[in-house]
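Here's a solo chain for you in structure tokens, the form predicted on its own.
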Amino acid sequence: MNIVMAASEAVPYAKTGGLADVVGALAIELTKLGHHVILVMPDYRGRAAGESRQLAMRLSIPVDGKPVDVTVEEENVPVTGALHRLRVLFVRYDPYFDRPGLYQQDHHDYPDNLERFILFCRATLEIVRGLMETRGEKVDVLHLHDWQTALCAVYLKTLPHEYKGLDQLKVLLTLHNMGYQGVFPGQQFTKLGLPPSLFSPSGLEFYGSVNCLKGGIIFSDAVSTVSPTYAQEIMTAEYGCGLEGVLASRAEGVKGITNGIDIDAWNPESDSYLPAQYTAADLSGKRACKRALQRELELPNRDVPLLAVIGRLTFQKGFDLLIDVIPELMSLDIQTVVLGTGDHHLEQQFIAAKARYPDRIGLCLGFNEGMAHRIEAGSDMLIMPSRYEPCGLSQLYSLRYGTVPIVRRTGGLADTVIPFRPSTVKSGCATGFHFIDTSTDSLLSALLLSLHVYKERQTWQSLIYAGMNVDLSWRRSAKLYVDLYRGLQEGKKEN
């Protein structure tokens, strides 16, 4: 098949969150499997020229009724084991790209992110167009990531006066997290240049708002997300973000695909990050990382358990129940690591917490991918107290470096982790620990029953093996999207 993916951030160019990772390992798997995969994405600051990148096309694009002009730069990427290169084609126009983040600066969301992603979706309509009448290539499915992209749905199917010749695309919009809407002040939607019968309740309107994300559930032929159960949580309005009727009344309903990882980034046996290799049947590597990883965090070098938190310090995360059972857990004889950044109320907490138990906590604020690696390889619990989490990464990298997740019972947690249960356990399936409300207790209660089945060796070692065994990789993820991707061919309504 011959695929256009448009995001606003892949890995190894531009990355905020996971939606990088996902974009960037799916556009690959996809390539592998012999599809003809073209991503299109900003083109930002600091994103280094590969040696094959070119001039593809120059553009005018109309941004608030007036014209703006583009270049579009393509480079070729191999992909190991690929019968073809993955194309990446970058949108150029520095005056909107050329920042020092690419949706804020100090934590202030750019006042103009609007224009910014209408010029990025116009954009990305107009390479589709190139590519097929003036290059004569053939597009069958244009996948659309998050809120960034979600107008190329609603300009594709409302002005088709002005997309001729697109009238048989299929588009398929991806929602990686449902807080993230891209809603813009009501007065703003002029700036779009759509009818204005779209700026209604039907349309783009959200309570007096202009919603990007929902003008995209709209009018894209299909919705998926990043796990089936995200994809029933959204439905209702404890995880809808206010969207969950419209997503409702999709007919056709959303379909979930939970994410994988980078199998080969991610790998215990061969990481460049580790101070030592490991595997499944051969764990003597992971004991000499943990030694490791408490002298990196000048932690005692003591055989206790070693807790583990990575993540964005934010209330979504669930981080504050975490502060809030500190000093019950520092009561047990444990050590604990955080390597995050965030919220800076969270970041007080956690640097007083280390303050208070200097040689019981190991902190790092910030992001470090080596740490990241390094903490996932050492630890032995990962801590996941998420009050939603539509997939998650760091329960898969866990699981893949033999650190047994403790998460709560939500969205792709749930789809990913076995949960501790005896017949789970005979049967050899159990992976980690479940917990299911948002509460201290709920939470303690989990991080208890871990530290006393962490004792039972036999027991132990089971969920360990068990997890490093399960298939994380993309291939299985990117299937589904085939298969996702030919029903729209062929006009099948997915459920």
Ligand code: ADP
Given for the second form:
Amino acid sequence: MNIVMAASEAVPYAKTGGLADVVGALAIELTKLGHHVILVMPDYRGRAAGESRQLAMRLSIPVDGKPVDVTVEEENVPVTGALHRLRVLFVRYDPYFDRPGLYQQDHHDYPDNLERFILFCRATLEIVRGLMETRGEKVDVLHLHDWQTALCAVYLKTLPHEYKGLDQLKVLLTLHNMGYQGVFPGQQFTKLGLPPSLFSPSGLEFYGSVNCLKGGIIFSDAVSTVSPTYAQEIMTAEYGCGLEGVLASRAEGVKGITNGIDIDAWNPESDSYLPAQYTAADLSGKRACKRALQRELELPNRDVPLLAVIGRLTFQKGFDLLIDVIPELMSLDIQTVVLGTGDHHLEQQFIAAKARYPDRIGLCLGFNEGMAHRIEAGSDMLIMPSRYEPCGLSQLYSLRYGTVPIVRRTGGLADTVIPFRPSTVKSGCATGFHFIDTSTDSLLSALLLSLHVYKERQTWQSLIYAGMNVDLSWRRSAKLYVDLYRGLQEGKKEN
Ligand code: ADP
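Could the form predicted in complex with this ligand be given as well, to go with the form predicted on its own?
Everything in the complex follows now, all chains and molecules, and the chain you saw is the first one.
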């Protein structure tokens, strides 16, 4: 198939979160499966010099009623094991994208984010038109990701006279996190260049504001998200962030496809970030990683359970619950390591906890890729008390590294961690622990259960073994996306 994927970030070019991992890995995996993939993304500051890039197109894009001259540069990326290359098209307009951050600077969103992504969306559609009409190439599906690309669907479906040649193009929108919708003041609607009638509750209006994601949900042919449970959850008021009604009104529903991980970058058998490598059959390297991690984070070398916390320190991730149970935690004979960055208040609370319990808590504030690998390898269990979690990656890395996840039963956490129960233990498929309520009691009960099971060495080994043998590859997920694309192309309602 011929797939154009539009995204505001993708590894290895630009990343602020899991979206970039998903887009980069999915594009590669689809290429390996034999599909022709073109990835379209903004040309941000700081891409390495000396890459072989060619000027592919010059475009004039209307933004807020004025034409903006844009260039499109193409890079062809070889993909190991694939018949053809992955093509990446960079939309270049330096006044918008040659900036220090992708969406914000000093924790403040750029005031012209709407214009920036109007430009990007319209440029994406012009690129598709250029490929089809000028170059005679085929495009079967346009796959959008998150609010930054959602306007593509709106322009395509509401301005048919402008995009005549593209009327057969099918559009899939994938929602990676309902917490980010691209909401702007209502007065800015005119910048979009859309019919005024679209600024209504049945269009892009959202309580007097412009909501880009809402537009994408309404006008895409199919909508998906990154786990089956999150797909159900976002149709409820608790998780839909105000768009639950719009999502629920889509007759075809929302398809959930769980993310994979990069099983080469995250492989305990070959991970060069680790002081020792290991396999499920021989975990001696994991024990060496634990001792090295204790040294690195200045914790005593003791054979006690080591609990890991990795992630953005935000309300979403629920780490405030963990702060609340620290006194109880510290009454147990365990150590805790924390890697994260985010809310100042939470960072301060972890600093205070570390100062109070220096021999029990290892703390690393900041973004540190190597440390994330070493913590995943050196810990016994990882806790994710997320209030919501579209998919989650850290628990997947934990499974692969033989670190048992303790997760709140929500979104992708519910789908990817098989909870400890008599039946799942008996059948050898349990991989971790669930708790349901967003409460300290619930979290503490799951933790205590895990510590109890930790002492039953054989049962604990079976949890590790089952986790390390789960298929977390992108291949499985990429095939499900292909099914979805095919369903769209055949005009079926696959959702
Ligand atoms: P989200 O995308 O909501 O932040 P995910 O669990 O989907 O959460 O992905 C988070 C990714 O970022 C994981 O790969 C995790 O290892 C990584 N990560 C989060 N915080 C840090 C950090 N401080 N240092 C290194 N890696 C981090």
